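Take a look at this single chain in structure tokens; it is the form predicted alone.
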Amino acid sequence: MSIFEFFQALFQYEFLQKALFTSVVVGIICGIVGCFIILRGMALMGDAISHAVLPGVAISYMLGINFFFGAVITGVLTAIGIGYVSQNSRIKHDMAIGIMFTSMFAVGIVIITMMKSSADLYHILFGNVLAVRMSDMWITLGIGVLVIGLVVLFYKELLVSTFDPTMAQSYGLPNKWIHYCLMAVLTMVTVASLQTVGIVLVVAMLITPAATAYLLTNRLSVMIYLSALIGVISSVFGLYFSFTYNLASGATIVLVSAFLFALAFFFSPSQGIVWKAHKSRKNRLELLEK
């Protein structure tokens, strides 16, 4: 199936329209939030939150309610727990992350094994955007609007606290509250991404588009736009490969994102390995000519 036939199929199948819309929104919000995650050195925290929501998802299925509610609650509690453990003991932050997220993930696995059916939870683990429901689509859209609105409203505060926490504190900005609010936003983005790429791969969509944009620019505002665009491109082409070749949607979206990162890694005008080698060779030739 060509890309043109894929877009023709979009007008025929409602499930494909919902899948594309949801995956595009996820690509945008993961790209935006991912920029702050990698610049603040919180990539491991993103991985922790994405795994820690599993118990909430499992409990939600047991109670017959939307997994959004349980996932948000367990994600926020995990973020608070990590901060509490690291601030009230000799345990360092990265150690607290490792303890909390593995413990919560283990609890989720135990709950899943106790359930009679785990077919839907398999999709939450590995993603199946082609099976997205209307309620999931609207929840994802709501989270997307909220996340974009918060970033626009508090962009300056996020900018200062990300690059210079000391200056932010001197300005009277509550760095600790900004950190926890960002954790809450990260949790919501993780929940919005569950149906698309799954718990196991959501951290890739948070980190890879942002890391790719980081190789292409030195300005945060440009980085955010590029990261969101890369997230959208990854989602669209990943969905195309998933639908055409009957592959796991989460994996194909992440692989497209990884391919774009590889292109930037080797061919970025300022940071690319190939361009650096070319410039180095050019400089050596100029020195020899002199």
Contents of the next structure:
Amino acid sequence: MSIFEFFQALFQYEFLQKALFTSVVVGIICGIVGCFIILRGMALMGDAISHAVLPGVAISYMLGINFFFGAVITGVLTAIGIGYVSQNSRIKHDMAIGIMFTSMFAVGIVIITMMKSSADLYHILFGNVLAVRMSDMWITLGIGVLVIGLVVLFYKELLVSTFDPTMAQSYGLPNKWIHYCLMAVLTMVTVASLQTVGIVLVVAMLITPAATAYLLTNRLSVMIYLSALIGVISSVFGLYFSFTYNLASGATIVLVSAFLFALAFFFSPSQGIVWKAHKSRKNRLELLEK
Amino acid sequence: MNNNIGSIAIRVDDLSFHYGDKNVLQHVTMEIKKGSFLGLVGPNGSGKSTLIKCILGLQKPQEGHVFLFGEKVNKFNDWDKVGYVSQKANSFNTAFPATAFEVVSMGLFGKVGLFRFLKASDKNKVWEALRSVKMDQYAHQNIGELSGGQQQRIFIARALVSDPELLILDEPTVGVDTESSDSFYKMLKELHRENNMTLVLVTHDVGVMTNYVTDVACLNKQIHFHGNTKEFEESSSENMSAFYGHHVHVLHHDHGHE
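Now show me the form predicted in complex with the partner chain; what you just gave was the form predicted alone.
Now the complete complex, all chains and molecules, led by this one.
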């Protein structure tokens, strides 16, 4: 199927429009939040929180309530639990993360298996963007507006506390609260991304576009826009491949973003491996000529 | 006490601090006058940084009180009046994508307040601060690409941009080469003279520092000496040996300043 036919299908099928809209929103918010996650050195934390959402989602299904609530509760509880374990024992932060999120994930798998609907589990884990319902789309949009609003309102606070936590503290900024709010935002982003990329691969959408943007610019504001843009491009092309070849949307979206990262890694004007090698070779040749 | 309260920038009143059963500060009492340039010296582990953190309200002492401009530190709200430059090593994120200009403008966020953005006049202030530390030609460089000394100047500019009345520097020249640290001290002296600012400089570098400061305080869990530079130099050999536990010659560096 060509891109052209994909666009034709897009006008024809409402489910595809919903899928595209949701993926674009997810691409944007993952890109934005991801910038703060990677600059704060919390890539592993992002992975942990996104996995820890699973039992909350499962329990919500069981109780018949919207999974948004369950997910935020277990996500934030896990973040608090990780902080509690690492502050009150000799267990280091990364160990605490490894213990807490795998346990939560395991609890989630047990609950979902007991509910005897393995199809749901597969979709929660790996995403099924083509089955996005109207209500999912609205939740994603709502979370998107909320997340972008929070980042715009608290941009300065996020910037200072990410750049220099000591300084932030001496300005009277509550670093701890900022951390936990960011964790709450992370759980919401995970929920928003459930249908598109699934729990297992959310972390890729958080880290890969942001890391790609990081290789391309020296300014945070530019990095955020670029990261959102790369997230959107990944989502749109990922959706195209998913639809055309009947693949799990999470996997195709992540692969597109990984491809974009590889491009930046090798060819970024300032950081790219290829240019760096070229420059150092040129320098060596110049030295030899002298 | 009440009649001179207006002339005191920092008052530390019988302050004690311990981590677990390890005493860090014991009954520290001192007053730092407005407009003075105090060098706070002491060996490693003497509690210098802890004292500064207590003064800034970042640590809560188990005993005693700190007053900033006459206000108890936990009630103090005027943080724009106070600039703080921390030890470089344990602080910021070097890989952060921000230009020197952006880093300096972060110093205005306290003043600008929530939900508001920088105006043109704020940008002028950032340029002014960059010029006062002679870093304006590096404004658009990435902070991670600057040398240690240059980064430290940028952090001073960040502290200066909100026009503080009190500037506290915690070991600002650690990891900076001697030449840049000399010009760094000169710059501090100029800032002090031109802006009538109260400066507190924490350092273990006793020798160089005495050429630039007006007052000296020696801290090793307790205050061992607090007076002006002249008194300090007159008594320095005995002071230093009692203080560091062995005989120390204070080297005098003269760099032709007035």
